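Next up: a single chain in structure tokens, the form predicted alone.
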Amino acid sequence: MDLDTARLTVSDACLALAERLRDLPPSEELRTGERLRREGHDGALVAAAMTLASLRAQARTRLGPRADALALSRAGLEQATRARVAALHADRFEEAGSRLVADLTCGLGLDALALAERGIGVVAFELDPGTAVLAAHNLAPYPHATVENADSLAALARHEVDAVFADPARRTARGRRHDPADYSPPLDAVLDLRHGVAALGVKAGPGLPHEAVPPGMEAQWVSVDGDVVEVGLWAGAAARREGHAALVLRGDEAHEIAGDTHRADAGDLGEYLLEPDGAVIRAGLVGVLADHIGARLVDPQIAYLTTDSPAATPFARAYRVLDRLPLDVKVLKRDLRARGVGRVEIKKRGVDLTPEQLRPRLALKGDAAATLVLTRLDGRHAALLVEPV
């Protein structure tokens, strides 16, 4: 956002004005605009306004309510911290005793926001001067933290810190970066800051590589709602152990598993199928859920796991296996079609073909839901319908 923009954003006026836009429908934007300028409102602050109304509303769902007090822009919200993760993220520091924590990317500063909360001391850096305008009115109520429009490696050393904690920037005008050497500021460079500091946190994104974990570092993806958000790298008293881990939260439930990243044993298909969360495919520990549930792998190469009897886990979605098909359009068209299904959820892991692709080939018709799931067995592309458990 621009430094201007960000100004007129944290205005007394556009903050009210922005309040009084509160819940204002799409469809009302329009006219609502009109009418606040024949009103005698400038031009500007009316866009302000209602773009930090519309962007509040949006924020909601991520950020609870305090959505409604805080300042934001449209990037910013985009790689924004989730707050019941952000919450998990200050907590680590807390039970780290930690005192100031420098937070190298602060960006809308939701982290440095959950950190302050508690009391923490904050010296949070942003390098885009109208987002750290944003960030300072965001934690302007909590006078222990502080906002720097600053290059966070290059200031950091003018501060007593003893954690640091980093959102790396992963996206630029061109789209995402995926070699953590591109991230801003670079992951390894971000890393190496662990050897002066008591504790340290980096979220990254989660398609991070294995091998860009630094041994003795914890890793920890973590999904909400079925959705993989981030993979938190953990070390000196932030870290809770060595190695891999997934959290997977749920409503208010919250369950993890942790182990190395060895691959389970294929067999032959059972009465049911598991698909494994994201955060615990992400993490490679497919293998250790199968151990603990005493599944098998339906292929060596598939993340899909199969059981002969039922086992409920929170770390895998489960389907009772209703019947195998061939991977034949045909074969499915008049399979589904003989059942009454007119809506298939379609899944898909190890085959090209893509829901998109199949579902108006199969010209459904009838008034059963069915779910199909596209995959490979002993090697082989097959179809299996199933029904959730």
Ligand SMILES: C[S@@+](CC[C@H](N)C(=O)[O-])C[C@H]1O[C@@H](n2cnc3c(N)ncnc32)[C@H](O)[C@@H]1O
Contents of the next structure:
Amino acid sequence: MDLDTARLTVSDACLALAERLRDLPPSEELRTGERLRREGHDGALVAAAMTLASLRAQARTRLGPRADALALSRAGLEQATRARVAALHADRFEEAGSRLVADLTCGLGLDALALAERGIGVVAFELDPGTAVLAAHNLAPYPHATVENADSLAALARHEVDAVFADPARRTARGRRHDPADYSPPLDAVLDLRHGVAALGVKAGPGLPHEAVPPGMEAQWVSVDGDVVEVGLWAGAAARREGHAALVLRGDEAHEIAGDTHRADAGDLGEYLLEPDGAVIRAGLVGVLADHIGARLVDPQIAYLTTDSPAATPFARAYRVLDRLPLDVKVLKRDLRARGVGRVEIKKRGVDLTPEQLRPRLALKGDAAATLVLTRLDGRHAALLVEPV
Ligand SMILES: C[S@@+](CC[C@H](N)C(=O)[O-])C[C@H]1O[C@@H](n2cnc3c(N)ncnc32)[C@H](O)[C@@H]1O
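Other form of same protein, the form predicted together with this ligand, not the form predicted alone:
Every component of the complex follows; first up is the chain already shown.
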């Protein structure tokens, strides 16, 4: 966000107007905007307040009720850590006994806020001047949190911190950056700081290659309601273990699995098919999960597990296998027609055909619903008709 718009956004007039516009239905926006301008409000102010009110409404699910007190920008919100995950980050520093944490990439300040709420001191750095203005507003209720508009790698030396947190930017004008060397600041430069502080944490993209995790650190992949949102890299007193872990957050529940990245054995398809949570797969912990529940892979290259008896686990979605069919459109079409299937959920792993390509070719008709899993079994393509357990 440019500096002028950011300053306007945090002005008393804009904040008061955004509060008045809370929960304004999108269909009312045009009319309300015109009315406010007729009442004498400046056009830029009305636009800024409307944007803020609408971003706050969008932010409530991810950021919780505190969204209604925050100064937000669209780009900042897209990158903001959801409240529940930010709280987990802050727990680490609280457990580590951190007194002053440098947040090297504070953005709108959601991670910094979670730390400040626990009474932990925070120096929050933000490179973008407009975003820094918004963060300063968001952290203003906490006198032990300060925001500096600076390149954190250059400015860090001016502060005596005992812990470092970073959530490097993974987007540029050219799109998402997957190579950790392209993060801003680059991942290696941030990780090197672990040698100078008691505790360090970095939020990285879930696709981070395992080789990028330095030996001795903890890497915890986190999923929220089935979406893998990050891998947290933890060092020193912020780490709880060495090696890989997967934290699965679903509703109010939290489940964690940890261990080495050995491969599970593959074997024959059993009565049940299990689709491991994305965090477990990204963490390379499918083998550990297979050991826990006595499962085998359906194919050495594919992350579907199978068992002969039902296995209750929070780390995978379980399905009962109803039928095994060849991955042949004509056969599938005939079979689904015979079953009166009009709606089908299609999952796939290890085959190129996409659900979008297959669905229209099935010409579904009927009232029944089904789940179809396209995969490889014994090295050959197959389609499994399954039902959720
Ligand atoms: C992913 S966002 C951080 C989001 C934040 N954790 C939150 O939950 O609100 C990354 C931020 O880092 C900032 N940034 C990138 N490089 C930086 C640097 N060298 N120093 C300070 N800030 C930087 C970007 O401008 C961006 O706002």
